[in-house]
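Only one chain is included here, represented as structure tokens and corresponding to the form predicted on its own.
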Amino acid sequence: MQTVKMVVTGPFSAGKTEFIRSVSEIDVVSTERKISSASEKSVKEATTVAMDFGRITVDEDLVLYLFGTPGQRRFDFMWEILSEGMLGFIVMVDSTRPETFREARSILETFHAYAPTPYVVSANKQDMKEAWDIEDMRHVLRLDSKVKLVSCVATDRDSVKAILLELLYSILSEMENGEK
């Protein structure tokens, strides 16, 4: 059986934990703690402090292991640890919070420096009326036209599966090209 390690990263409150929860076939192992900061509490009640872990079986020969990173910089020491052995990563961006776009770009660059593996940028919360248009996000995030920027709703299993498949195809393509 082949296993593929994928990392789900992004700024605080981008939807990483929800993304993994919506698709994992096991109960997600989560290290969430209550938030004490008033400014962060206004966004959500708890935050990941080490990692989230989920698993999805694609078929009898392939299993995806999903590792979610903490989004807060004070826990960024976990990023390099979680990136070890990853075959690809997803950068979650809350498309309703443009104030986090610069941080999302920085996280993307950090993970790409850890391992130059395939990645997908996920524009989460596209079901909300205040969500930014995908092409406007591409421009502000300074993403090349070749970078996969995919619309997402982290609570929707089919939306999450589509992003995972997009990344999986990129990983498999890179593996095939590397073998030639």
Second form
Amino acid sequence: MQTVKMVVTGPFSAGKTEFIRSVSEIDVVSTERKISSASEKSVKEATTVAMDFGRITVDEDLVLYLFGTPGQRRFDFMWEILSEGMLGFIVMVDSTRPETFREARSILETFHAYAPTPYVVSANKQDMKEAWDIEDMRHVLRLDSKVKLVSCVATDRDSVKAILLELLYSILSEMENGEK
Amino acid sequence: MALSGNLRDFTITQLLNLINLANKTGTLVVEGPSQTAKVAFRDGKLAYAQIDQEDSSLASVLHKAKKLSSGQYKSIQQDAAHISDKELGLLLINAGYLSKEDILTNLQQHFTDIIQRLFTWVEGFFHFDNDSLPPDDRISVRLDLENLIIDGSRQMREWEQLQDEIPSLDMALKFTDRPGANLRNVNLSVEEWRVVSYINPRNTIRQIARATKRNDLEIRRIVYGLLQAGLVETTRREGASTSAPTVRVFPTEDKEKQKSLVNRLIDRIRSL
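Starting from the form predicted on its own shown above, please give the structure in the form predicted in complex with its partner chain.
Next comes the full complex, and the chain you just saw is listed first.
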């Protein structure tokens, strides 16, 4: 059995667990704990402390694993371990919480430094009325026009599929460009 | 127990706070990567500060503050090098050239500037020599530390923010190819231009800092400004080792099989 993996990262409460949950064929193995910090508790009740883990069986020979990183910076020692051997990564950003954009940018740079694999930035919660406009997010996140910044609703399977496909197209395109 | 340690564990601001609260008397010696600073305190108040290898004589301080002309400074160095700061100060006051307040204000500013520079030191070792004070021939001041501590706290917050923005100095920089980004239309300081001159995907930010003699905080500040202005962007250093991670990305080395694998993944995701 061959296995490949992708990593879903992003700041606290960006929607990483939901993203994986939307497409995983197994119940996401989530290591969630109740939140102790009052400010974070106002955003959600539990958070991922080690990793989320989802699976998509491609065929009898191939399985894709999706790993979600812990969102809180104090668990960032896990990031490098999770990034090892990844095919590519997705940076989830909560479009309604601009206060997390700077951290999202920093996480993106950190992961890109770990491994120069293709990535897609996923602007999550675009269905909410407070969501920032994609192009405004591109400016604030300082993303080059070549970087894929894709609108997303992590609870919607089709939306998640679109993000995964964008990442796979980027991987394929990089392989083809590498051959030229 | 001796008060000594590493600036990574204990910042200058925290040290000043401790000295202030404990009303300490003595000299804090800070050994940075390229310089050593000595800062003396009396009863928890700043008394004197100097950085080794830098002229901190009264004549030099007054010259830098434009209270002495270059000619006057030169002649003091030539003809009055043997007289102490205290004697020179008295001579200037008695001659009616400067007041006592002028001298003390300029010395306080000079010492404050040194402390401000120390706030940018994030690497190095320190120790506190109890009861050690500056030489008798030097003029000391008596400056409350509270305002300096507040300044230092601001810089600490800035440092944390800059670390978040630029987490690694091992990244390189390149100019953005964004249309409209034009360096010629931007007002840069001499230091910023110096950094700009080294921007090249082959140079890491750390290498640029070394070449331009900037410490971690200073280089982060400059790079952050350039990033915010949209003039540069971070990139992996060209020629950096891209050795495969310990876990393989693809289960096969064959390029065609790799492509086929990605296509199988695409088909599967589409069918979900």
